[in-house]
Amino acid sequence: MISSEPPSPRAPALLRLQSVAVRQSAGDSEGVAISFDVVAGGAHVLTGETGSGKTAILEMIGLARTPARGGLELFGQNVARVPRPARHTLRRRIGMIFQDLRLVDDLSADDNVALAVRAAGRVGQGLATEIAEVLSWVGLGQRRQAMAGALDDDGRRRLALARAVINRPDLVIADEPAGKTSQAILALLADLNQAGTAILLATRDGALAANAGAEVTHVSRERTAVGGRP
């Protein structure tokens, strides 16, 4: 379960699509209209099939694909209205678990983390610290050193949590983030969410949408239902 109990109705929207399409590779047509928010705190799950276009979408979102149409808002402006440099402000405000991790495998689980954190443009002592406060956190704490390409499915998963929420962001995003450890992984996205990070889920997943306690959006190539919570 993600989310145990509704956000407040005055929660402000974290991100919005209004009737947006995408296209999910260049020459491609036009997905169905999609429209959703999910508010400060929320959680939201994108559940069909494979090849539907959830990732398509969740790329648009972290702001690595554009729109074929339909309204973009994340935190409260308008993407099509923001200058492309300062879009890496409201990136920053996002993070990333992708469907296939991106780590680094020759570097360390710490290192993994620490390219984040630089990424971030975030400087200053502590930084040591909070990273290894986060891998304890995911449950690697005493693999701290293990290079990401030693790690199992179970490890990179966390590691990929790890490096997605070092930089504390309003919203993390994750694309089919479980895997076969879809408990471990899904509480401590629970606890995330417990916390106030508004969490948007993609999933092919029926019964783990079902039962995730979260507002549900199903995805596919004909059409798109916009549901509530099951």
Given for the second form:
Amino acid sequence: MISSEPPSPRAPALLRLQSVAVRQSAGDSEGVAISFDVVAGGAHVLTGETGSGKTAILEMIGLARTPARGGLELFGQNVARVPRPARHTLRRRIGMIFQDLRLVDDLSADDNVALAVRAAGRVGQGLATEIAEVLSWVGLGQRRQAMAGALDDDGRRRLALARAVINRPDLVIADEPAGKTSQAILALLADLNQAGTAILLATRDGALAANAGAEVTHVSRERTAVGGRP
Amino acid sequence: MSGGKIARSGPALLPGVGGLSPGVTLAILVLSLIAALDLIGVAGAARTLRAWPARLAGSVTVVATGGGIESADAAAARVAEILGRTPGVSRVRVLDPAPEDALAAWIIGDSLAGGSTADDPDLSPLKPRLLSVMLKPGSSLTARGLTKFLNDQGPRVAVDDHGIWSGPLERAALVVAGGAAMLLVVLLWGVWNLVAGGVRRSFGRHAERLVLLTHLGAAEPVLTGPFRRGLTLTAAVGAGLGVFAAAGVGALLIWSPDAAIALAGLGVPLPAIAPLDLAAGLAWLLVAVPIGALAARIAAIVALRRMS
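To test you: the structure above is the form predicted on its own. What is the structure of the form predicted in complex with the partner chain?
Okay, now the whole complex, with that chain kicking things off.
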């Protein structure tokens, strides 16, 4: 279960998609328009079959793609009006867990997380301690010096989560974060959500979506359905 | 790892980016060598071409042919005497016949120099004598005025106005400068493309890491900076080495006559260069390095935006 308590209906929307369609690849047709909000501290699940466009939607929210049409608002700002050089400020408020994880295999777990800290331009005392704490939280406290490439699938997913949350994002986007083996990741995401971080999760696992306790949007190539909480 | 060391000693965001690019350095070195030699040559040529019109404007050649019972030698002596007391003339010298003949033979060929029936006094069978006349700076004397002045006093002369060559020389100087400028533009275009291509190739090699860092919230200058610095350094080192090499070639030509003669023997046109001309190559550094830096900056921004 991702969200045990519904957020306040008056909570501000961190993320708002209004009739947004996105192309999965250049030359591809626009997908079905989709609309949903994720409020501060809230949770939302995107479901759909493989190839339905979930990842493309998440990448668009991560500002790696441009909407083919519709309006995308992030943290109260219309993304289309945010100049490119300033977009990193929005990205820094998002923690991404990629479907393919995108870890740097020849760096240690510590350095993979430190990479996110450096990329965000954070400097100051206590960052190494913070990294150690986050790695302990995801269960990699004893494997901080292990190379990412040497970790098993569960360990790699935990490391991807640690890297996503190290900069205390307002919104964590997770694309198939649990894979086939690591249900513990979902429990960690639920803890994070209870601590006030908004979660947007994409999964093709219908049962997971049904049990998540969050608003669900079903994405398909033909139609999009928005469901409420179960 | 202790607290607070992340920013200084954490993992490099873009490992291997920011250093010299050897292939691009070598290519820029070659372009810069050509550019600096071009500038050194132009400096020498420009100095020479600037000097000639001033020298030509300050002198005329009087061709004394004589006539009637007066020989050319006598006419030349009389002209020298008249001009010796003419205001505006600083020096008169009757040229030796032998060098005159040699010069004429070199210019118009042995057969013509040996005896022509042409009306031109220079080619007259009477073998005219030549007088070199230096005018005082600011003198109002002209070739036409001197011809009339001398003919009115008796000697049959024609005055060759050297100043008529000033115009063609000045035009030649413009052609030389224009050609050199066009060559420099082409070479700068080459530097631009080498640097921009270097940035694009380097971006391609690090695409995966760049996409990741973009998602992690890295700012554009943080991502483009190492590429920009690396290729700017490459342009500066390549240009510096090229200019240095060109100065070496120039110095060899100035201080090693044998090398100059050897090159001249190969048909390489050699302008007269002075030690000060070697500094002209530095102008290339002042232009090429900023151009390289600009190319690196623009190429990095464009490549990043295409990528993300």
